[in-house]
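In the block that follows, a single chain appears as structure tokens, in the form predicted on its own.
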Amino acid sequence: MMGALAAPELDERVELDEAASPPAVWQTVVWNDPVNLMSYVARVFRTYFGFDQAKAERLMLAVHEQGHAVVAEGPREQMEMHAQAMHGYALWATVRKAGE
């Protein structure tokens, strides 16, 4: 038998990759407008988010007093659905990167 071939050793360190970090976190923003009533914002986020009342009128709250609120928090892509479903309900929306 001729010599037999050695497997190569193998190195168990493992090295983290900082590429490889969780996926971003994207938020769907409400913004405040002059046009569209409070009671019909609220009704928005009950009809297309599912929210109960409460947290409707707490979110509609916050983005009639403080300019805007974070509705949804999630994928981009997803956030970037809800975004263009509120510009179908007539509301200005957006998306930005979690934290920013």
The other form holds:
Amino acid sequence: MMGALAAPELDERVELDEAASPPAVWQTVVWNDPVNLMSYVARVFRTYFGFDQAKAERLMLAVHEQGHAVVAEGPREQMEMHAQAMHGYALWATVRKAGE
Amino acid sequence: MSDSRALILTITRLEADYLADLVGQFISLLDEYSDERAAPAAPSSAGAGAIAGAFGGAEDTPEDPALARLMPDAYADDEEASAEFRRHTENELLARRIRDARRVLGGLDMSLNEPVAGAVDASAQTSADAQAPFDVVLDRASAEAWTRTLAAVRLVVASRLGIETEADDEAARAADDDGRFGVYDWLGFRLDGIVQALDDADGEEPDDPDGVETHR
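What about the form predicted together with the partner chain, after the form predicted on its own?
Okay, now the whole complex, with that chain kicking things off.
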């Protein structure tokens, strides 16, 4: 279970490294809450970020089981844009510098 | 699911009335907050913030916990960055929420006023009418507005019920004596139904423009 949950972050880094390597890496973090439905959160991850079903489910479960998950990494402005979008979906999201 | 595909949500008149009432209250909550924030900043406010407030959003976390949850601080440990973020995003977020919610109300209103096939006496308001099912047709954009709105309204209801952790949920549920949990669970049931129907529609072949997903 833990191994499976750790996987999405690794996938994420590989993909982002291929796309671009920004000077300072920021993250959009989605936090667990007792209200939002698992099906809804997975759908938001799938439709907004374009993740496939398996990845969306893994991230949703990571949020649920571990309390939070990094859903995106990259330039600060882009991470803020993602956080704003997550707020629009009623998800609890924050922005932070990677490694904090 | 392309835009031409529709999702049909079948609900009762009673549910529709109740939902319209809840969504109406939700819009009022956002409108009031929006007006409050638009009011001129107190002269004691710091110069730059007060000026920015005149054309941008507010900086402080809303006092109402429900609103604070709908528009949370974007930086956990950086008040200044959170204020900056809020100033640039809050108005847009509020406007979109209100737009979404009005779209839900509009859809309910249109469906409620549609003449019911086979109805003989529109004036007969019996309890049977309240249970009478009717269809709300949602195109892709409407369905997204519905899911965002139901999720947001559910957050407000949860906040009013005092649900902040999963333990709160159980405690509040056990102590529930006025049926408010019924509303909360029902919103979840309807939201989940729409999400499942949308997921199912996404998983299908896209070359059937007349296809209709039904959720009952």
